[in-house]
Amino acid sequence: MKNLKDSNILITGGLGFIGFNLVLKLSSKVKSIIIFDNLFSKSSKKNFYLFKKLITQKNIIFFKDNILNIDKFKTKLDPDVIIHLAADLNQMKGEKNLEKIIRNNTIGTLKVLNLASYLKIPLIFASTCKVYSNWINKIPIIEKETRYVWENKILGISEKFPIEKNLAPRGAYGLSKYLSEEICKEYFCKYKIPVIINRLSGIYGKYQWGTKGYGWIWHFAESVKKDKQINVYGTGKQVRDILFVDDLVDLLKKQTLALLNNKFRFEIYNVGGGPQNTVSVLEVINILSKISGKQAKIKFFPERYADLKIYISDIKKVSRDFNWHPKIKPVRGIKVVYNSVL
């Protein structure tokens, strides 16, 4: 049986939010970590500074380049598994430049799959719940004081929720990930590359350095702490299940080990906090107000294109397959984020 300590792991976007948390938790448990990051995003720039100060292990190798160029390094890379996290996350800018986000996210994933095919190794791909499109908004809802709820008491959206025939927008980011998933399927069918796809929902935590375009819980925490205005799009009653990044890292470790031991060929999972860890935008602001003792400054704007009124992950499949359950509840996690804001 293969184990992590004898394995080399390639993490694309390894200095981004999820990637950096994964590097910190995994670096002492594996043979080597190969980080590939272009240091373009706010989070990767800040984390690179911390990376130089915190990471002293000699088993970490760093390549600075665009994901579109990763195939140029194929003779220099010798990983056993790829965890593909690199992505253009800024949905607001993506709507203004669809070509750029498709190139970075979809063609970037194609390049990573080419590498996996060349090396004959498995891949974990970070997708998004936004692949389901706002067809989900057709599910009847009830509007309550601080949140929307599903009228028929659905616990969550499962992997069986149809996505192929939905004539509804996904937004630029969701579209780029949907196309990436289809390419993952093709590479599995044609080249037998084992792939695990995680459709992520509401990931938050330390080292996120969120902005208006992504990382909304961090961005809200920073805005409250620094007495800045919070822009709320729509009513603020939109609901998400949220997952603290440490819980996600625990799952990625389990998935990596499973792929190393050939336990999975191709699987898709909805990965979030699940029905037990849901919050609305307004509820997060209220939690932050209680933590800080400050009254948040809020300004409302029209809802964003292709936004979902409610998205809650049904995580039964991933919980069953990996004996995994989220441990960190929203109030605790949001407090950690607030205290992490500099």
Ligand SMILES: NC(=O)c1ccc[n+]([C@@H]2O[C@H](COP(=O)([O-])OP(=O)(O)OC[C@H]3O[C@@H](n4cnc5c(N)ncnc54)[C@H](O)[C@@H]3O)[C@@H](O)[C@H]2O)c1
Contents of the next structure:
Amino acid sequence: MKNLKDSNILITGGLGFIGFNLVLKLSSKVKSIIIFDNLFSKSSKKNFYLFKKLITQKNIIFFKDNILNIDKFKTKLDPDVIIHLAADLNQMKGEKNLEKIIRNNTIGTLKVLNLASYLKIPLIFASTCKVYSNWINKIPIIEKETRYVWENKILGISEKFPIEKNLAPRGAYGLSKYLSEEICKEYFCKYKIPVIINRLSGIYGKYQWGTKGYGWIWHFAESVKKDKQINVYGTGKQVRDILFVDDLVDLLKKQTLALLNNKFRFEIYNVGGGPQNTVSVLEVINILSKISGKQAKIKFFPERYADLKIYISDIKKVSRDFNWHPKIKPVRGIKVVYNSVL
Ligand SMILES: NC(=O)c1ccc[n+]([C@@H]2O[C@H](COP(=O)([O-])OP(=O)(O)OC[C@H]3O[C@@H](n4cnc5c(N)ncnc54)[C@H](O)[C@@H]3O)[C@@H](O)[C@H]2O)c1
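Other form of same protein, the form predicted in complex with this ligand, not the form predicted alone:
Next comes the full complex, and the chain you just saw is listed first.
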């Protein structure tokens, strides 16, 4: 049986929000971590500064480069598993430049898969619930005081929700990930590269450094703390299941171990807080008001393109396969975020 202690893990996007949390938690448990990140995002720039300050272990190697160039490193890298997180998540910018986001996220994933097939190693791919498209908005909803609820009492969207045949927009970012997933499938079929695809919903936590276009819980917490205006798009009753990053890190550890031991070939999972951890935009603002003792300044704007009224992950499959359950509840997690904002 292989264990983490003898393994080298390559993390693309390893200085981003999820990547940095993973590096902090994983570095003492593995032989080495190879971080590949071009410091493209605001989060990575902030975390790079902390990385130099906080990380003293000698078993972490950092390559500052674009994943589009990862081919050049194939003889220098010796990982046993790749956790592929690098992507451009800014949905507002993505809508303005589809070509750019497809090149970065989709062609980027293709390059990472090329490396995995060259080295004959498995890969975990961070996809998104946005691949389901806003066909999900066709599920009838009822409007309550602070949130929308699904009329037919379904608890969450499972992996079986149809994504191919429905004609509905995903938005540029969702499209870039959907196409990436298709390339993952092709590489699995052609080169037998084991792949786990996690369709993540809202992940939040320390080191996210959110902005208007990304990391809304962090961005709201920062706005409340610094008495800045929060822009709410639509009614604010949109509902999401949210997952605290430490819970995701636990899952990624379990998945890495499973792949090292050839337990999975190709699997897709919906990963989020699930039905037990849902919040609406307005509810998060209320929680932040209670935590801070301040009244948030809110301004309403028209709904965003391809936005989902409700997205809640059905996490039964991932919970069963990895004996994994989110532990951190929204109020506790949001408090951690509020206290982390500088
Ligand atoms: N945070 C969430 O709520 C969420 C939800 C769904 C999916 N995801 C997925 O999880 C992954 C990680 O997200 P995150 O929240 O940590 O975002 P992030 O922006 O903090 O991290 C992404 C990292 O990738 C790096 N990067 C981007 N393009 C690159 C390139 N071409 N070459 C090298 N590095 C590059 C960035 O510099 C950054 O460090 C992404 O793939 C994202 O699509 C995240």
